[in-house]
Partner chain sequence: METLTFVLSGTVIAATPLLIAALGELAAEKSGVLNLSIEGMMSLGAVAAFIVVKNTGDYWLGVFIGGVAAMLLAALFAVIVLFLLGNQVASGLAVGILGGGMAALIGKPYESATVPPMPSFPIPILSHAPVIGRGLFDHVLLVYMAPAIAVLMWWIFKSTKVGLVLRATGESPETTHAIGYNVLVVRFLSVLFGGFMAGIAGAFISIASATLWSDGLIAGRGWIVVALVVFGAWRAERVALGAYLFGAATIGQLLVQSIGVEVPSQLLTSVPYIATIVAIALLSMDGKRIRLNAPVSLGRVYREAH
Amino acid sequence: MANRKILACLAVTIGLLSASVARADPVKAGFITPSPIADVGWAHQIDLGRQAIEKEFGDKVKTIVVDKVQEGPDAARVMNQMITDGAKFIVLGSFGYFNDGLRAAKQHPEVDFIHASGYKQTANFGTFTARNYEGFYLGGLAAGMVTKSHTIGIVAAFAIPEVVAEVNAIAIAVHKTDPKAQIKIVWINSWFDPPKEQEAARALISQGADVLFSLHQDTPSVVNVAEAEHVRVVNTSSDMSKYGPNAVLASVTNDWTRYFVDSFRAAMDGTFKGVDTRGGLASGMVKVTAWSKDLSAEQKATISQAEADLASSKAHVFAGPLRDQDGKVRAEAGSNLPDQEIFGMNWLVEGLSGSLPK
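May I have this chain by itself in the form predicted on its own?
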């Protein structure tokens, strides 16, 4: 009788434990982006990473998404609300969220953060950046190959080091395939402003540009203008060729899926470390897609070889000799610009028309 009672108690206990495990709440993961999540663009690529986490972890995760969040007080409020709602992992999808994100991480060591383009890390605050300059170097080679007006136009978002490096990579590459080319820049100081993006694109076309670059505009606005005006365009983040089937020369895209999945798994396991992750062509975080069919076999071969050389580190985008607009040597012959200077870049290479905004 006593044994039966013990066995019955054990069965009840095991049943309660099983029910408790079955009822375990999913881990909440928050995602904040500065622009709307659409079918293309930076926010779309962030959301693909979120979807990859959901696919990998199923009912063990619940994701919370807030898009169109302005940098500053609004972003801080959203972060705090996510933490109040129980988020244990938060993805900050804008450079401008850095200070508020770092402050929240220090105040909430139980929450792990990953932040786009940041430059400081703590135990629970990691940063991630794409070496998009490698992809735009390839796009620059193609632009120099196809331009007939010898004028290239760049519509650029903010003059943060990441974007400045991309502008410089384009200029270096264009001048390899078209030494006579002029390269002009319009800074719009926004990640998401379709009217301003279109206005900048049209202004550059009016100045003779027959190839445009859209750097970190989270809409296909520049691509739409390029298609309508019958010029070429290389865009950022997603394949936007459906918006410009005749205009898109190439799309420099980002793939965050594996990085997001691995980071969330570490947060769940308690092994998360706030490190700086910088991925490029070699890691697959940067991929150049939607190459125009109008490129010749010889041109494609040249670009493919350049891509292989960059991915294997046989070549480097910022290889010396390298000078800025003032003639100052930034990298000597036989040397490469180091990472800390690439990701802190606040100068333009020689041969560019335009300047950095004050």
The other form holds:
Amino acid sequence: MANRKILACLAVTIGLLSASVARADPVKAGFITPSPIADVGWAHQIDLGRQAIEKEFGDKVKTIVVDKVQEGPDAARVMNQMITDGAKFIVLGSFGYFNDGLRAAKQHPEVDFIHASGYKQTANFGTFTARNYEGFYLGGLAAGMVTKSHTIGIVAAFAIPEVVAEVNAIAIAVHKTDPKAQIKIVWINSWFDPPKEQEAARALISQGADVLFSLHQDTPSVVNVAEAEHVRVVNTSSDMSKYGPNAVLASVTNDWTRYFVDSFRAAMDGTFKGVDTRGGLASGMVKVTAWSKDLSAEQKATISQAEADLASSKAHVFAGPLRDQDGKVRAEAGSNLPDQEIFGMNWLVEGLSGSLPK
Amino acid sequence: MTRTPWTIEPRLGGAGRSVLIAPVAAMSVTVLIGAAITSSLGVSPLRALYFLYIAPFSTLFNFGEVLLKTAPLLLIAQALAIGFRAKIWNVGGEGQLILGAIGGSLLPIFFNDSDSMLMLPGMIALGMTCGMLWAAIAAWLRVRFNANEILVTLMLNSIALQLLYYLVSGPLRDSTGYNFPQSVQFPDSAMLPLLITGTRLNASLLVGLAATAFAWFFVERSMIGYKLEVGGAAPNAARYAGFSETHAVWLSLLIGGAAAGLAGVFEVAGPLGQLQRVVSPGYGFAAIIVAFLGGLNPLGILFAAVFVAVIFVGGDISQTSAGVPYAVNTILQGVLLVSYIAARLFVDYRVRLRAPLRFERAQLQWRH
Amino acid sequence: METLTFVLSGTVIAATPLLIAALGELAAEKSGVLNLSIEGMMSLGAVAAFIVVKNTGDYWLGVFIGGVAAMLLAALFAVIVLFLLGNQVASGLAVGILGGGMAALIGKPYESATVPPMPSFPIPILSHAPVIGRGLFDHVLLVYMAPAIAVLMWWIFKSTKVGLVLRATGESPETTHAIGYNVLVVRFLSVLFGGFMAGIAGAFISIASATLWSDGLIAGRGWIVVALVVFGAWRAERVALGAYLFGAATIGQLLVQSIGVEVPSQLLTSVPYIATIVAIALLSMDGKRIRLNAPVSLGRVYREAH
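Here we have the form predicted on its own; I need the corresponding form predicted together with the partner chain.
Next comes the full complex, this chain leading.
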């Protein structure tokens, strides 16, 4: 009985599959994210990129999205299944898929991949990273302007270079607008533990922080606390001002739409090149939104000027002279810290106390 | 009125062929509930069933994935079952696996350009030792302080994870890898040979099968296995026969730690090829399910491991190809084990409704 | 917020869900049933409560439904281990997995959604006290109820017949049966109570402290609950002490970092687990004491004799 059912279903499915292949040829694009797709957060921004591709290419594309894929031995299988299902373009939404992605790209030269925050590229495997530190630099300027306690708190997920660069950018910026400010950091050592993130936020508030930075928390956990405790917060990934209308000072968001659409078009045209794409304020990949209404026109102008300078490369977040906390010179006066060092950062800038978790 | 309206008596003389009834019933229930949930989510149940249970066998790659998943489950479950039969509850397979992965990574990380033939054997030895040492903490605390091994091994799982995080973001991190929390890629000499090209299936399956043979021999033929089991069933009798609880605790936990450690080595020397923050998708916990699903019987465990591997692989496929949320897969794992345990009752015991007459007689006897 | 205020309020907020769930588990274990499905029951309670509050805005209805949802799961567990004679470890794991999966599935449409925090109930006069006012006496009602329930359970175990029967059932089900109580009914009710409490604990996290839902919200707290009961040597007052110590350790770990003391954060994260192991060892070392408190039949299948 069960057997016959299974056979029947097998036949039906094979029929369906072959029919769908014969009918039309939309190009399939796959998306893999580590966290569930929600209204806000990292996976949400990836999904907005997917929606942009659907909107742009209409019935010429069919997208497959798989969320909550662990960064372990299983990711490779999901990629393989997407390729089996005919995907010609795959977006890998987490660093943890890097090596599996590279292997899959090697085995399937006909499929083009783009991978978040990887550091190696091949002909059909490109990487993309947002210069979020530019956005957090602007957030840092604002934080220094509004803090009354001269204390800034950072709730940070993991001490990977991307996050460390953001912490450093915040410190540099805050000290520009408030040289007296102290910066305190709590590392959660988890990408996801909302109650712990919130306890960390409260711990920082208890130490006098009146502006918080929520670095890479996918949910509005820290924003919620900031709203309840009447402090300010700058958060990551999405505009979270609806969760903290009074608390959110700014949201540093990622906009992948143009990059995804361009990459997908290249994959369709056969002109895809596996390159490293790093976008910041200039390319619009990083957008700082949800600026608080409480910033004065003058303060807004200062920030806008800084934004324009960064976007036009007139200024650089990690411009020399730049020293680390041990006083070692990392960038000489007149030069900027090279990209390679920004994306491999494992040191804290002068003026930050504490050390990175080892 | 303190009695239930039924009686439950053990079936004497072994359950015989009826042993098969429970797993088959559990699998059928799981398949049916899977169909019910997916259709309520708007996915045609036939389509979902195909992706969940048939697709894992549909291509060579997928079948290779099933077997690749089977290997660690089999290895750990066989070892855990030895302890479970002796009523030693090692639920720390996950932590022991992580320690094995760490131990197994030391050689390829520090001798990254070595192509020595001794690389893999050395990794295996180190990994198994680390897994055993981790389990030995629980064994020692149990023997010396009478500390409950369920709780200690559970806590050790959490600590192992933090230890791994510490090592991959510090001492064992790839110094040329932009500080991402992962080790260098292992050299070829540190990788398990593939069994079938075009798949990721490696030699770990052979070791899993060998563990099955060993477990079968251990349970059915060896004196130690017998004593362990007696120790679990009747501690006093075992003590009388000269086999102490201390021995049972040490033996069970060390075997479990060694097997889980070995599985950890196979993950880093197999599909991963490096040490990273996630080395196991919960094999240590899934192996507990497998051990029970297999009725703590070596052959049963073999089939259970394959079935659970199919659920894992089918879950990924159905998520990708049919848009079935991953949570459904988690639910089905739970349903499978719940219904199996429920079904076992009717295999191991005879359930009879109490006849009213008998009930009165029982009460009369009670009064005497 | 001053440091001390934060330490106090942070500790009670972190400890409350652990304590509520641990008291429920304590009752179940006292009756002889080890329930390892707390994590899944807390998740289910959290999501059920969250959905109710999101849709109706009624917090107490949310707490109640959260408790009931987890209780239904506990009922399934109880049927398996009590009436179908399932192994308690395996059944607990299975039901826990099931609960976690159900919570993830039911909660999918609510992923990352938030609700306004449950209104707090400042205690008159006390809540105006400096430092401890905001620290201890300006919380939601559940925060004060948790230690009250602990005291109540301490009294029940110590001085009432209900407590005596419950303890006897865990110590020697055969004797309990012989003196005319139905072991299975006693255990069934204890497990249901445990489920209800775990559900409330989950509800506390989703609607009172985190005020959001996301898959994985409970993040291992269910396992800490299981450890707490042993940490507290199966005594309500010590379980309560353990829960607050654990809460304080969690908060201390974050506070130490925010002050800027340099300790590897992974080590700090591990401290509560290591402390639990040490406590288990120390408690168990004194054989006499553990025998006095640990339910003798814990984890064993009970089958009614003819």
